[in-house]
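Below sits a lone chain in structure tokens, taken as the form predicted alone.
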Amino acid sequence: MAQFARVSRSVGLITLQNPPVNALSALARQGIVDAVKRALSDPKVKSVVICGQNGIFCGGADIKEFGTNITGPPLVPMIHAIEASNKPVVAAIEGSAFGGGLELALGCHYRVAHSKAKLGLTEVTLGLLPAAGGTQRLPRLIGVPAALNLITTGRHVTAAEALQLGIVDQVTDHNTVDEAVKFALSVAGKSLDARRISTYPCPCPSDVDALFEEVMQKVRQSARGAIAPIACVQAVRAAATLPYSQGMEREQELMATLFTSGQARALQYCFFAQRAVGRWSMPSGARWDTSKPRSIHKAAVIGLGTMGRGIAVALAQTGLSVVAVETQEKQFMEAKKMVSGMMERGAKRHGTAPPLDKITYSQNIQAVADVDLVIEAVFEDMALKEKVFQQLSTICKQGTFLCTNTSALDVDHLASQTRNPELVVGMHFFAPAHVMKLLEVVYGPRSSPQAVATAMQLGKKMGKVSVAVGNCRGFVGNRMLKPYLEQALFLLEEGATPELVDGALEEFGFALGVFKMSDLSGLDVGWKVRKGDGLVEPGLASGPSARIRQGRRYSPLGDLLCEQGRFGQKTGQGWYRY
């Protein structure tokens, strides 16, 4: 699991071998220590490098250990071991360099990392802290205020950025392990002493208490109910405060709480689940890994309401050109300015340019005639739908991959309105839907697979969690969303208050609770829906028969707003008012 050579007649090569993310375990640290010790030993090794292989150093702790008897060499001595090598090592990062495997760089002499790299401690994601030393090396080495940023968030940073702030000393655009050797041919038979990061003085500023005082209060409001980040913080603050051999105690004691915790594994079960749903089959025996997606170069959206102009945005946003299409000229105006603007803060946020060259835009639907994958975004009205399926079954060039957002309705039946039904799938987003991770790609028994694989990878570059599923009633998420909707009115109806309701969900760690949830999706969408299961009727609320439909328990409250015209953000009031 991690192999040894001598190169340049003096340099130890260790590269780790446990692919796809060549992670930690407990083979490859085992590679590892009897690598270090192999090139300590060798009279002839003046320095090491350490790298991964398929240019991946590595991707961190081997989650599926986890919760098992873990074996093999544990790794924090195993890094401290390198550490107090006398001999100079360099990490070699390539790709990516995250959790155990930055902590893994943090614990050698240098670090070159290739432009392209990505690293981070990521291990809060899984409801975790970096308990290999991270929480108390990276604090001394580029200061507080930006270890606790990286720590709290497990947010990944280039190497441009990680250079800047100080975690590698050098970034190259050539291949990294070959500038990784000569950097360790250079530092050969240098004293080490400056190098070891454990022996930094942790850099703080006079008033750390109210430092942190203020940082956990802002954790506690962005972590929304989790225990990871504010056990971060915890530790951190161990860095500043108390001697290294203290810091690492504590930072043991804070991971024994957070390992066998429920958020924990709620979250390592998320991180495998989102991996799986990638893994999709049909039931014609159609399967992901034998279903080849085309290239989509240029895409159309069609509908520029509040779900039209989220995937227009996260379409661009993924460097595809975009044609977006509205033609209600009020519409049309509000749509251009909203969909800019979102493209402008998109691009604040992470420091780059608008891609606003991507869209362009027209109140004529025949402007698709040459796009190759359409998603249609209009109202939630089967009719409206239908024709413009039928549109663009005559529009469409040979192929174009017809896809609909639409939330509940028969995705089958959109697909008999067009020529090549087999061409056609559901792409169901979730509001505000340039945000939200979440895309349902909705098969039928006519979708093609190839029309499947497409969406999963279109959606997979836009950076969602992309879901396969049957054609039915309500998907998926809508069936998983109806109890809880209802849950939420009956709610109401026994003395709560949207804002209790949104306040108590929040606080449990939603990021939206359920009332403003829907407020930004639009209340009108739901009711439409409700109308054309018979569940409406207007001007019956109050009485018991107001609260049994079908046979069920029924609350009105949803539609009685909606008689009133508010529907929610885009008319200036629904459950809040804006």
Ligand SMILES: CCCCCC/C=C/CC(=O)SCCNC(=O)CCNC(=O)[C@H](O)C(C)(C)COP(=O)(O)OP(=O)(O)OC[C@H]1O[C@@H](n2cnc3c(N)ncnc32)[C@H](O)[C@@H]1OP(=O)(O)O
The other form holds:
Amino acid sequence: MAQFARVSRSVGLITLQNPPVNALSALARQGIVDAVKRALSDPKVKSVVICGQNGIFCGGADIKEFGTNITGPPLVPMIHAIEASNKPVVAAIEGSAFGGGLELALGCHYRVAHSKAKLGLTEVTLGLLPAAGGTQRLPRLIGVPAALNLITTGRHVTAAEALQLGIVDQVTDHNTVDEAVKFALSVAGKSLDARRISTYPCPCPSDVDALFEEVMQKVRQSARGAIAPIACVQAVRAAATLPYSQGMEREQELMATLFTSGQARALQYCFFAQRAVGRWSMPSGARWDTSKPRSIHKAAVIGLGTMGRGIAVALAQTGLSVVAVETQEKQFMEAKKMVSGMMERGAKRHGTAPPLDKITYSQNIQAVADVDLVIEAVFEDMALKEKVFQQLSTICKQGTFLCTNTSALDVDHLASQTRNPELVVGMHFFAPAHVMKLLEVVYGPRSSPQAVATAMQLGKKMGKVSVAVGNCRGFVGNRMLKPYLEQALFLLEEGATPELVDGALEEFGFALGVFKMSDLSGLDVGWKVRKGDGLVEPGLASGPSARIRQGRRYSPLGDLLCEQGRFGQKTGQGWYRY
Ligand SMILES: CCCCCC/C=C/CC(=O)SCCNC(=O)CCNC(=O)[C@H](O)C(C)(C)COP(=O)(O)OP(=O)(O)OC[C@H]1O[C@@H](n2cnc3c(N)ncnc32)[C@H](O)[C@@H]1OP(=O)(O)O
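Condition change, the form predicted alone to the form predicted together with the named molecule:
What follows is the whole complex; the chain from before opens it.
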């Protein structure tokens, strides 16, 4: 799992070989330990380069090993042995160096990265902390504030930023291993005293207490119930206030509390689940690996209400040309302003230019004639959607994929309104569509594998976690949401306020409470669906009997709000007043 070779006469080249991401499994760690021993004991080897095969340095510890009886050499002593080596060790970073992979690189004396490489201590995203010395070495290398930022968020930095921060010593556009070998030759025989990060003093501001107090407050607010970011701050605090060896002890102690936590297990489950959904299949036997998607360059969005606006922004941010169609004058003018504002705010956050020129607006549905894919996002009304699909079927060029953003309606019925039902799938986004990661790709019995593959690929390109689901009322996402919404309403009937329920959910870790989320999505959509399901019975006498529908407990509170025209943010009133 790690190959050793001598190159350029005096450089020991250790190549991690554990596809697909060179994760540090027990065998890989054993391979590294053996190869390092060999390099250090070979008198012809004057310096060492560690790299990963297939253009990726290392994706970190092997997450599949977590929760199992971990065997093989542990990471911490392995990295210490590399750092303690009296021959210079250079990490050649291509692709990714994440988690334990970056910690391995921080144990090396030098780091050379390819310009396209990404680096990060990503453990926090898996409910952990960088427990192979990462919380102790990174602050010593780049300072406490920058290290806190990286470790508590797990964000990926580019090679350029890593160079600026001082994480890497050289960035190259050429062959990284060749450059690292050259580098290794140039530093052979030089003193390593100033290159062992664990021996550095931790650069620390004078008022450590105030700094950590402030950071802890910020992290508590943004982490919302997550325990790993808090432990990350505590571990970095140990780096700032304790000698290295004691800091390491603290790091291990904190990791032990996280390692078996429910949060870590859930986040790791989520990591693999998000990858598993990419391996979709259909009842016909069509699969992700046998279905070829088509490239989409130009797309259209029909209907610029709450969802349509978000979808248009998400498509434009992906770099696609977008035709945004809204036939109602008032909504059209409002949407144009809102969409531009959304793109400007997004661009400001990312320090990029807003892709305003990617969207052309029209009040005429004929404007979609030459697009590769249409996403219909008109109001949740079957008759209206039927009409739109009939029109699209005649207007669009041959082969255009026709997608619906319906949250519950029958995709197959919509397909039957078109000449080419095989081109029809659902692309169901969640509000706000330019932010939320989940995308349901809904296939009907007539959807072609290519239509599904194309929608799945487009979703991935848009940064979404795309999940292929069958065609049934509410699909999967809204079926999961239903009991959650129901229980929230029952809490109101039992005396809670929307604010109280939302507060508890947000404290638990939800980005938005259920009532705020419903106001954002629009209450009228669910109302329409409930009417379609025969659940809405206006004018019923109050009291317990009115609260049983179709044999189950039912709360009409959402319906009562909608009867008053309170549809959420878009009407200025919903569960809250705006
Ligand atoms: C007491 C114990 C002490 C331990 C102390 C040390 C602790 C260290 C903690 C860590 O290092 S935790 C791991 C940190 N690493 C990460 O967060 C990186 C996770 N991976 C990624 O972000 C991405 O996979 C990638 C590396 C950027 C590659 O992305 P890409 O889109 O190219 O491919 P994917 O589809 O995501 O992955 C391909 C394939 O590889 C599997 N995989 C990825 N990373 C790991 C990993 N670290 N361990 C095991 N398996 C990994 C992934 O599941 C995919 O597999 P599949 O079968 O094809 O689904």
